[in-house]
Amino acid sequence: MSFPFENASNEEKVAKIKAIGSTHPNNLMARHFRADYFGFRDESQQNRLWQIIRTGVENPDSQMGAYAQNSCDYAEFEPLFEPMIRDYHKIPLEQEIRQKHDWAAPLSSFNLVDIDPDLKRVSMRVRVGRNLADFPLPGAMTKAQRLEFETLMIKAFSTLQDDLQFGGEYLSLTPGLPQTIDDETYENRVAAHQMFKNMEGDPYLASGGISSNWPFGRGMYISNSGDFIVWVGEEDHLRIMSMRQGGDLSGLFGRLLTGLEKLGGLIPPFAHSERYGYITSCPTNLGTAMRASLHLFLPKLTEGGHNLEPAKKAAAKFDLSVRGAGGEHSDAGLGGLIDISPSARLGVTETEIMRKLYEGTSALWSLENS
C-alpha cells in the first residue's frame, strides 16, 4: 500500500523518511535528507519541497527519489538537492560544480569502423533532455499549461517542416487535434523504439506529477529520413534525439547538434544553470542532460546472452552504464545483445561524452574478441 501522502503530518512523513533511509539504503533522498532544514521552511516551502520528494517517499526503491518541480527548484533548495547531486554523480565536496559545454567534436574522429568493420551495423542514439524556462518543469504543469506548450511546439515543427535536412511530421496523442493518431498508429511507434510508451503505469513518474493529464500535451516530431526525433511531454518537456544505423558516431553527434539548433532558434529559451547546466526534472540528467548510446552484441561478456553481470563490471571500468537491449530492467537480447552508455552527465562535456562512448566501446570490443 502506498503511502498517503496528502494526509500524512510532517513528523509522520519525516518518519517516513527515516525509515526509508534504514530501510532502502540506495534512496538518495532519503539517505541526505534533513529533518532541520524542512522544519525551518515556510508552509509554503515546506509544500513544494514535499512535491519534489514524494516520488521517493512514495517509491522507496527509487535511486534518487526527488524530482524538481520548477526550473528554479535546484537554486531555491539547494541544501536538498546538492548532497543528492554529488552523491549520484559522484562529485567530491572539495570540486566545485561548474557545468561546461563543449560539441566541437572532429567530424570524422569518433567511427566505430576504425576499431572494427564489423561494427557498420551498430544501432546508435543520441539525446538530450530540454526544458524551456517559461513554463514549470513537467511535474508542476497543469493541463491547460502542457496543451499550451504543445501549441508553441506545433508551431515550431510547422516551421521546421519545410526545412531541406530536417522536415517531417508532428503525431500527436492529444485527443481531437488534426495531428492526433489512432491507438494502432501509436504502438507501432512504441513498437519501433520511436515513440515513448504510456507514462500512466508508471509509479514514480506518477508520484512525481509528470505522468498527469495523460495523454494530453504528448507526441512527438519525426523528420522524414527518420533519424531525427522530437518527444513532447515526457520526463522533460522535450527530449531531442537523433538515431543511425553504423558506426559514425561524429556524424551521429553532428546531426544532433545542428537539429538541436534549428529548434531552438524557433522557441523560447531553455532551463540553463551555469552551475547544474541544462536543467531537468531529474537530478539524474543534469548538466549536458545527454545520453549517447548504442546497441552491441556481447555474446562472451554476457555468457551467451544470458547474464548481464559481468558486462556491467566490465563496462565501469570505462565509465559506462550496461541496460538491457529494451533499456532499463531488461534483459540482454539475442546473441547478446546489450544496450551501453557513458555514465556521466555532469562535470563532463557533450565531447568527452562521445569520446568515451567511441572509446570504451573499442575496449569491450577487444574484451569480447580477446
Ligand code: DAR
Given for the second form:
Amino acid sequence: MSFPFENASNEEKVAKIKAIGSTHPNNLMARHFRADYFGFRDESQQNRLWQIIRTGVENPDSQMGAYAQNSCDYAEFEPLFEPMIRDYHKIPLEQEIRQKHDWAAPLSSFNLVDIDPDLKRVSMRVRVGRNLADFPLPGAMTKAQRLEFETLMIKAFSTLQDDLQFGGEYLSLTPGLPQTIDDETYENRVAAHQMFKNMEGDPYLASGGISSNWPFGRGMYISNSGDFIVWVGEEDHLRIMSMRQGGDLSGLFGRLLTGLEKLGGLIPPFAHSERYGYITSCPTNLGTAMRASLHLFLPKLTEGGHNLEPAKKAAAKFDLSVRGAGGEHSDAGLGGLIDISPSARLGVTETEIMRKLYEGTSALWSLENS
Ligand code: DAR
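Same protein, different state: after the form predicted on its own, show the form predicted in complex with D-arginine.
Shown next: the complete complex, the earlier chain at its head.
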C-alpha cells in the first residue's frame, strides 16, 4: 500500500522522505529535503509542496524526484529546488546560476561526415521544451485548461500550416475534434518515433499529475517534410523538435531555431527566468531545455548491444548520456544501436550543446573503431 502521505503528520512525512534518502541515495529530492520545509509553510503551500515532491516519494527510484507545478515554483520553493538543481546540473555553490542563450554556431559547420563518411545517414534529433507563462505547468492543469491550451495551439498551427517551410498538419488525441486521429493512426505515429507514447503508463508522470486527463489536450503538429514536429501536452506544454537523417548537425539546429521563432511569434510568451532559463516541469530540463541526440551503432562499446554500461562509462568522460534507442529506460537496439546526448541543459548554451554532441560523437566513434 502506498504511503498515506496526505493524512500523515509533518514528522511522519519527513521520516518517510529521510528513509527514501537512505535507501535511494540517488533520489535528489530525498537527498536534499530539509525537515523544516513542512513546518513554516501555510497549508496551501504545504499542499503545493506535496504535489511537487509526490513523484519522488511514490517512486523512490526517481533520479530527480520532483516536478514543478507552476512556473513560479522554482522561485517560491527555491530552498528545495536550488540544491537539487545544483547537484544534478553539477553547478558548484560558488558559481552563480544565470542561464545564457546562444544559437549562433560558428561558421564551420558541425557535420558528422567530417568525422567519418560512414556517418552520412545518422538519425539526429534536437528538441526544446517550452511552457506558456499564462498556464499552470502540465502537472497542475485542469482538463479545461488542457483543452483551452490545445485550442490556442490549434489556432497557431492553422497559420503555420500555410507556411512554405513549415506547412503541415495537427493530429489530436482529444476525442471529438476535426483533427482527432484513430487508435491505429496514433500507434503508427508512435512506432514511427513521431508521436509520444501513452503517458498513463509512466508512474513518475502519473504521481506528478502530468499525465492526468489523458488523452485530452494532447496532440502533435508535423510538417509536410516530416522533419519538424511539435508535441502538445506531453511532459511540458510543448516539445518542439527537428529530426533528420544525415550528419549535418548545424542544419538540424538551424531548422529547429527557425521553426521555434516562427511558432513563438504565433503564441503568448514562454515561461523564462534569468536564473533558470526556460522553465520546465522537470528540473533536469531547465536552462536551454534542449536535448540534442543522435543514434549510433556501437557494438563494441555495448558488447553487441547486450550491455549499455561500457558505453555509458566512456560517454560520461565527454559529458554525454547514453540510453537505448527506444528512449528513456530502454535497452540498446539491434547491433548496439544507442542514443547519445549531452547531459548538460542548464549553464550551457545551445551552441555549446551542439559542439559537445559533435565532439563527443567523434571521441566515441574513435573508441569504437580503435
Ligand atoms: N522520472 C523522473 C525523470 C527525470 C528525467 N527525465 C525526464 N524529465 N523525462 C525522475 O526524477 O527520475
